[in-house]
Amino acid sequence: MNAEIRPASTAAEIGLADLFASVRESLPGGRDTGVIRSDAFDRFAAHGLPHSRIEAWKYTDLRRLVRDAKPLAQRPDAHARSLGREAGAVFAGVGLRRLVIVDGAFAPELSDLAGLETGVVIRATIEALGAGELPLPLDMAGSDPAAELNTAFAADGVLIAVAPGVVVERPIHLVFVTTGGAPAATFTRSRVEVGSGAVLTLVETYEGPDQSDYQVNAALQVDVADGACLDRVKITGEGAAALHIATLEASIGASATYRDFGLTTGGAVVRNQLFLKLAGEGAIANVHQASLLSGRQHADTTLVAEHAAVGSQSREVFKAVVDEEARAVFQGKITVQPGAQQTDARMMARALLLSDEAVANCKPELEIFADDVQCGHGTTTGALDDKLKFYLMARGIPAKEAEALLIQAFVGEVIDAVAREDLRDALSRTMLAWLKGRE
């Protein structure tokens, strides 16, 4: 007989069930949501913290990576309030509706309610939580252990709902800050519902400060109803010794669509992982990630797209550039699911190494269950182009701006994806300032 070896509970994943016995009775929720947290950490303790071993985390081994668990954060204060008030910088003057999350609670007080569209419903997910309204777990995700541990302690978030033909003007802008001196950790859980027909625009930021070796732990439902359509932009700009978590599910009706940007610049350990289903006839979904990476930063994209309706189409493009000693994955995933026919799929992972040490693991698979497809994959990994560097040289253009201005050009590709130009015109302030750093 064989028996499975586990080895021995970590100092975190030790910590992580003292903190849960001690805060699971105060967590959001009547009985049964609190039997689904007590399943869910469950599921977690069960396995611990993912490493190596576990496919779906090869290159992420978080028994390594996270030393120990951190105590929630507390509810803001007035001096967090004011730090929140400054937040999602990155977006100002774009004319966005802000709705603040602080240390993982929602402050209306700091956000932008005022005047919603008729059809367009914002609430804070503990009241949710509070009225029993808001079933907790992430299907797609399935065991994810990160998933299991969101459920548990997930306590805050914004919830909003876009009625069926409603076009929303005004992009909504999702900030989460951390303010904490101390480190601590947040749970969010959010979600989104746009009707049939209805449009939206989403921008999602997350920052905190240098100094604090914070945790967040973050996820997203979304459902793009029947002719939808939403437009996600999301900047992981956490502190430099954060570690930055998030779940995206995304389910996409029939005739909808669904667009993703994520740009991740900032956090210690960072893990974006996308689950998307296209669970209708003719859902189109894109998604384009780009990296900027340094020092010894870790940024781990990890996605899997099913097609499980006929005539579905994806795209897929991840672009990261890799200094020093930093190390970018990408992990992609397309599944076609039986009766799924005609669906159309490609899949694109290219690192840009600019150091010797920088390192770049890229992973896409393709699982086909039925014989009408279009499906491909690839991926490149390489250094800058001395021909082209030497060419911007020979033109009077120092070494350093031709590197810039090769890397730009590497980037923008995706950031040309968002369809909105002031949005574009943010995100490529940000890698102008990313690229100023390297200076």
The other form holds:
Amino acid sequence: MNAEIRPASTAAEIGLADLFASVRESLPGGRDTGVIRSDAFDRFAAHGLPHSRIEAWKYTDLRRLVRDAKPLAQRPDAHARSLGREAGAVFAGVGLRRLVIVDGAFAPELSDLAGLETGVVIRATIEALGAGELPLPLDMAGSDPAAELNTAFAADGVLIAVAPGVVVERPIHLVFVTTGGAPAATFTRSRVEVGSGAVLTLVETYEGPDQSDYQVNAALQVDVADGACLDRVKITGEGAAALHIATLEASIGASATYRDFGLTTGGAVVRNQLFLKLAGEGAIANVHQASLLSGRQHADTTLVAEHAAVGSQSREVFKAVVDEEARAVFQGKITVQPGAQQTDARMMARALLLSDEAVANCKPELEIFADDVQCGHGTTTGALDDKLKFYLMARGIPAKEAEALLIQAFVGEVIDAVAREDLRDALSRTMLAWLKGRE
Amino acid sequence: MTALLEIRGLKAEIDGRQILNGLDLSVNKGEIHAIMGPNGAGKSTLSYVLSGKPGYEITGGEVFFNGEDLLAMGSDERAAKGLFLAFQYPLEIPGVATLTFLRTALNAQRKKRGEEELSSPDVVKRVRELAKQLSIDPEMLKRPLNVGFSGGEKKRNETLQMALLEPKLCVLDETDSGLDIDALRIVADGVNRLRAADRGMIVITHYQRLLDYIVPDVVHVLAAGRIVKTGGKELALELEATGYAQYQSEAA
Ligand SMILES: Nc1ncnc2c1ncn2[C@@H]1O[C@H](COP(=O)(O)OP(=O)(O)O)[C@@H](O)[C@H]1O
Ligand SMILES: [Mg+2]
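Requested next: the structure of the form predicted in complex with its partner chain (the form predicted alone having been shown above).
Full assembly next; the chain just shown is listed first.
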């Protein structure tokens, strides 16, 4: 192997090394876990933060975008906890089961743990780590630097297990909130296991103060067993200066369905990376992602869907509305393993640019090692249609409102993919609030 | 009395090509004016310039709407003041439900005029009544605007919008094109219901047929970007017999 010529470490990389050295002893988990953390950090440190020459991070150069490392967030105090109580308001009144994670720490006392359905178990990650019961490595993400950092630092989060055959009617809402104070970093690790034939809807929201350039690194591992069904809805609504990196790994069993909907409106730099493995025969994955960006926001959605079994089906639709000087990135890679015949995979990325300075980078890829498959992808990038806008204005609708209608129509297609009406309504409200901000 | 619409010496170009060449036209309240003319004469261009479609450059002349400078207003403002263009080719807008569009348009106009906005149920009620008059299937109102509508359905939908918005001046651009005789009757009835003493209409058509149903007070011939002849409704019959050849050569 050639020795890699590594550029001088950035302040952020040096800061992360110092941070790891100073906190490694105090991170939860026994000796074995400690070794796993150290190995993960060493693998990260060997290459440092990803930059534009790393293919998977081509458009999101963290060496440039991350200026410094932040100290780990403190365990929440009373004030922080009171903020946790108010978080996740976009779903207020929908009746979701709230599990609140304040500054990276699961707060059972703020969470709605009463009357848990039989067969549903909820636990704090920190407790499972302490008992040596949570294997930390992320396998699908491979040697992804953000995933390695998560493994090195992850301290808390939520573990949810749904027993086979249990249909959970009430969606579970993971409310992630970063509270004020000095900017800090949080690393969370969560895990959701949906037993065979079980059904669950999972909502995740992320939020925090606009004034603070805090950092969030969240990883979620999902296991959808044979015949199970998991719907996931994630709203990335972080504060305006935040760095948000989220890694999702989903393993989807035979005849199981995984639906993922993501809406990104917040954060200065956002990376949502999704690694899906359609592991069982007839597995189905539907991924719909939308980003609504303005100012100088940078949001990257990177998806790898691996078809590893016969007759699996995936749909990926990505939409970005990009205003001012913002940038949306979509990288989607569908791989079809040898033997994964009758794979049916379709990917579409569409970006709507609302200003001359707005940028969208779309990179769809297909990697196919089976011969009897149907795969396709497409991308479109363009401005709002002036003719349609004129038609609306000729009926008396002012320019901004006409644009809002056309944007709503554009994004509506992905929101419509969410099965539950109450969740769709909340998502529409989030979209409308973003549009209101343009007026 | 000020005219409802007063066009004086209007010149307009698109992509550097002059289409309107000093057009004069005056329409009073209560009047229906027909504009006929050969293809490419500039009829649609006139309707677009009146409604403020981007891309046209006004190189001369002036237009007053109820005494106000129309060309200084944005398209939305013109609509709120009571100008309505029924498009020759209504556009399809995927993802925007017809009813949502109608409600948004109506309330945007009302808001601009300082009138109270109507509640959703009120709008739905009015729209349903009008849809019935125009034989529009109420299910269509839930579908995205004009998407998958037949040519006739689109024209009926334009007529529905016009009836709902109750404009002061209706400009109908080839509303008869693509309609079979039954649809033509339905649309013409819809238009005739809107005839009123305080409302003017400009009916643009290539064929005389529509004018059997919507009987005009005045008929103009538009050729090469100007009104070249004006007469009563008998002029339409005359044109039907002679065709536009003489005007094309006259303009050339
Ligand atoms: N974008 C354009 N650039 C140049 N010429 C145009 C453009 N759009 C229309 N025209 C020309 O303007 C003329 C008038 O068109 P139009 O108003 O549609 O005529 P009518 O409605 O009377 O048939 C036609 O010769 C047409 O080719
Ligand atoms: Mg025309």
